[in-house]
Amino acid sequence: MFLQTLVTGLSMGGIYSLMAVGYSLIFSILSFSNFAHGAVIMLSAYIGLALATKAHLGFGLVVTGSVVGAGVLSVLNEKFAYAALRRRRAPSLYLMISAMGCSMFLENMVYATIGSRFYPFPAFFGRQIVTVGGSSLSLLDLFAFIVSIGAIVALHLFITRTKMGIAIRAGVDDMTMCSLMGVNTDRLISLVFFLAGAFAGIAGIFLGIRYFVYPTMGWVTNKAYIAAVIGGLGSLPGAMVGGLILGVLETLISTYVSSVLRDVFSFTVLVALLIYLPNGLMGAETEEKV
């Protein structure tokens, strides 16, 4: 029973990590919390659902289409909602308000065009289970955890081993100096948003398969934000660690205490961290957090 609970928690934690990485990527380079990230996750799930049910594509192509679609949506979000503000050097608070407006706009656009119904994903994994040590483990849980960790490790290698990754790290340290050294900062920011959107696409697919696809499903990113705060906003390793910690703890609370207290526990952890450890477990010291 404990092993099954642990794997379920790691699976959910992996999904939280994917979403938290998107938050941390954007926060690290623009120093604001992109609350439209949840809407991108929601739209990516609809893209994947359309590819699976209308185009009848397999799981791999569905994930690929959702990743690319979410990446493009995230870039468009930056171009239309944030670019003009950051070029005028608007305070981070203005960017955050714009992000909240984008989130509400996209969510209500889906209500107006698609409706409020709950749509199930095709059963790509069915009810397949793997038996380990007498415990029945869901193949979906195992696959979600492996893919999540693999994607985050691949991102880490990209950022640490490639020229574009080095440019991103330079932009995080000093965007002005990065620009003076000849880096196209607009293109750099677009790349960061595309990467954040790509991770949103993977998370959206697994959330849609695990639950349903519906207009407000993006609000689950509140948990991803908690995970990012636990690990430290702006820290990619912290986002992964924070997501896994939150996923496991929530699952343990739901299983051994009460599912009603799961969300209470999550937000209590958030408040405690903001009071006693505002930079998270692996975050750097900052002068301002929005």
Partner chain sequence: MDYILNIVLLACINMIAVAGLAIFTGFTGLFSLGHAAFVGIGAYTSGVLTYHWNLPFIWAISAGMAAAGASSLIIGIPTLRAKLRSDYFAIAILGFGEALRVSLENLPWTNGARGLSLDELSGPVWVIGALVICLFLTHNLLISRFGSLFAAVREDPVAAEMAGINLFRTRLLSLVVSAALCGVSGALLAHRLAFIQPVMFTLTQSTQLLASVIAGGMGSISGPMIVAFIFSLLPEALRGLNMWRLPAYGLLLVLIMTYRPQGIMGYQELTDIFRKARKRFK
Second form
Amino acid sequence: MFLQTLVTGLSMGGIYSLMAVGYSLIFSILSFSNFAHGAVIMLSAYIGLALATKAHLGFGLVVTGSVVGAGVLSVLNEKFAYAALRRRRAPSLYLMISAMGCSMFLENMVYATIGSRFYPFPAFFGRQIVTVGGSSLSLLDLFAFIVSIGAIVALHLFITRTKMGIAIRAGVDDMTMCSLMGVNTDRLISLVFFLAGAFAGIAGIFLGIRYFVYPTMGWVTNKAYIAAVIGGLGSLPGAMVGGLILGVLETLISTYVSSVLRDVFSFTVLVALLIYLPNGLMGAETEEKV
Amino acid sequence: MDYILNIVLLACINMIAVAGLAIFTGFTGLFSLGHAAFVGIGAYTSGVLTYHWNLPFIWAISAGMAAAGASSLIIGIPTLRAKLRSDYFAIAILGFGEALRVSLENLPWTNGARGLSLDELSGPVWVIGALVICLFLTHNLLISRFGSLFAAVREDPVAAEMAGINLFRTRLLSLVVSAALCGVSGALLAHRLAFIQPVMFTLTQSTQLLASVIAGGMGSISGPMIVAFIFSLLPEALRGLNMWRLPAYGLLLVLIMTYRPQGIMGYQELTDIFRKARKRFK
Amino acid sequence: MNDSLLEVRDVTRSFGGIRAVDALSFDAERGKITGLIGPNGAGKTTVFNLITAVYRPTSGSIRFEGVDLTRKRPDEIVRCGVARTFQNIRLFKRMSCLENVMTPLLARVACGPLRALFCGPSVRNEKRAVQEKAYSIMEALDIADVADRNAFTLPYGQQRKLEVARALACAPKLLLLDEPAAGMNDAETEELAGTIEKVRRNFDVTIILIEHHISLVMSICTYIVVMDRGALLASGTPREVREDERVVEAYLGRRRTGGKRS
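Starting from the form predicted on its own above, please write out the structure of the form predicted together with the partner chain.
Now the complete complex, all chains and molecules, led by this one.
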């Protein structure tokens, strides 16, 4: 029973991690919280749903389509809502309000066009069960967990080992310096948004399979945001660890205490963390220049 | 006639909440994604009091105001003392709002998610009287030294501290006053609609309040008042387009930030414009 | 050092593993101008940030008139009588110049929130008195003519002066000036020297000055503290410092051989 809860928690945590990575990536380079990320995740789930039910594609193609679609959406989101602000060095508050607006726009556009119906994903995994050490674990949970961790490790390798990844890290350190060195910052930022979107795409599919596809499903990303804060906004390993911790804690709470209290608990953790450990578990100590 | 009156009264009620948020976001420069929670606290406190104990309306409103102000201390004291980054604060207060909604849905005397049916007590006299009083008090506060202190904190928190301003107390005062105004708005709203439900006070409502403040202009009260009034009337005027209202608000926020971040009346009041116009005539 | 207003003792502050300020000790004598110089990255501004509690020292003590500042909030320190300007000008941009100078004065007015809410007109009169006081400070710095303009519309040099005016409105005993001459030409710098001297006399303040214009520092400071890589390199009168070989090597020498200040 406990192992089962743990795996469910880890798999939920893996999905949180996927979403948190998107927040962290964007935060690390533009230092603002991209509240529109949730809407991108929601749209990616709809893309996946359309590919699966209308085009009858297999799981691999559905994921690919959703990843590419979400990546493109995320880049468009940046071009449309943030690029102008970024160029005139607007305060991060403005970027955040713009992000809020974007999320409101996208979510309600879906309401207005597709409607508020809850759509189920086709049963890619059925209710297949694997038995490990006497506990029965759902295949979906195991698969979600492994894919999430795999994707994040791949991202980590990309950022630490490839030339493009190193350019991103340089951008994180100092955007102005980067542009002085001849790096095309617009392209760099588009790349970062594409990556964040791609991860949103994977997360959207898993969320959709796990629950349903509906306009406000992006709200779950509030949790992802919490996960990113737990790990330290801007830190990729932090986002992964934060996501897993939150997923496990939440599952434990809803199994052993009360599922109503789960959300209250997450937000209490968030507030407590922000106050006592504002840099999270793995975030760098930020020093405001005075 | 009744129909128009009803819409105008709802617009006035909305304006009180927007004035509250304008003090906090527009003047003090802190971004809140949870002010609808304070409207909700005002609504439920007053609603429960008139529903269960038949308290006189004036006391119910006062209690709603006090409860909203006091509850803002619960979230305000720890977060403002820790001097959180503005986006961290916004998300913390959002969390507070969500936690509140869950609690309202599960408390014994709120009738849960099904909502609470109340008497329609907020007549025109109450609503317009409350609006006038609230705006008068807001005006007093903003022309007093606190108006300048709020603005200094908004412009540069570090420099404000170095000017001898107690950052924590100034921000907390701004939060409590703004929450109290939202509480009044909530109490009136509850007894205007004669029905309240926890889902009426979520992120969507918080964002609408914020949209009014930002479109109206940071550092201005008259701008947000005008916009809040228009925003409340528009959906009624454009009935068929109701479902496009929220996407339009969202788009509006993006466009404002991109093209006119100071909003329609950024950092000035109607009176300033009149004064300038008169100068030009002379 | 018989009459020191500020005593910095063994102050260390590290960020991560780097010691931005390393066991620094110095005094600021009452009524005098103390210069704080050193190459870029020596930790001069960090010292100001430590005195005004933007950062807390990792260890060591900072005493002002015998009172320990290291546990106080920034605004409490201002009330004790310490005011500062910023290297990268931090004005209240969208407020008028006069309002900028009024802010520290308003922060001290005794008027609670309830009075502010309920007694509109009487509160206004109090504000008028503050306005006059602020105006007189601006007059003393020859910037009264721009009182009604928005702070961010001012030319650079006047923005620096406005920052000094705002700091003076805190009624300080100790004024910390962080590179007041940055971006000024020689003529402006010379004028600034006069202004600083005038401020010291008319407002009866002790001054600590961070500055890269060596001639300015040498001409108006009575005592100079030289920092290098967070630590104290030398200190003494301008002449002593000028003749100190370590200083010449670490700082002046580097400039003489054509090293450019960024």
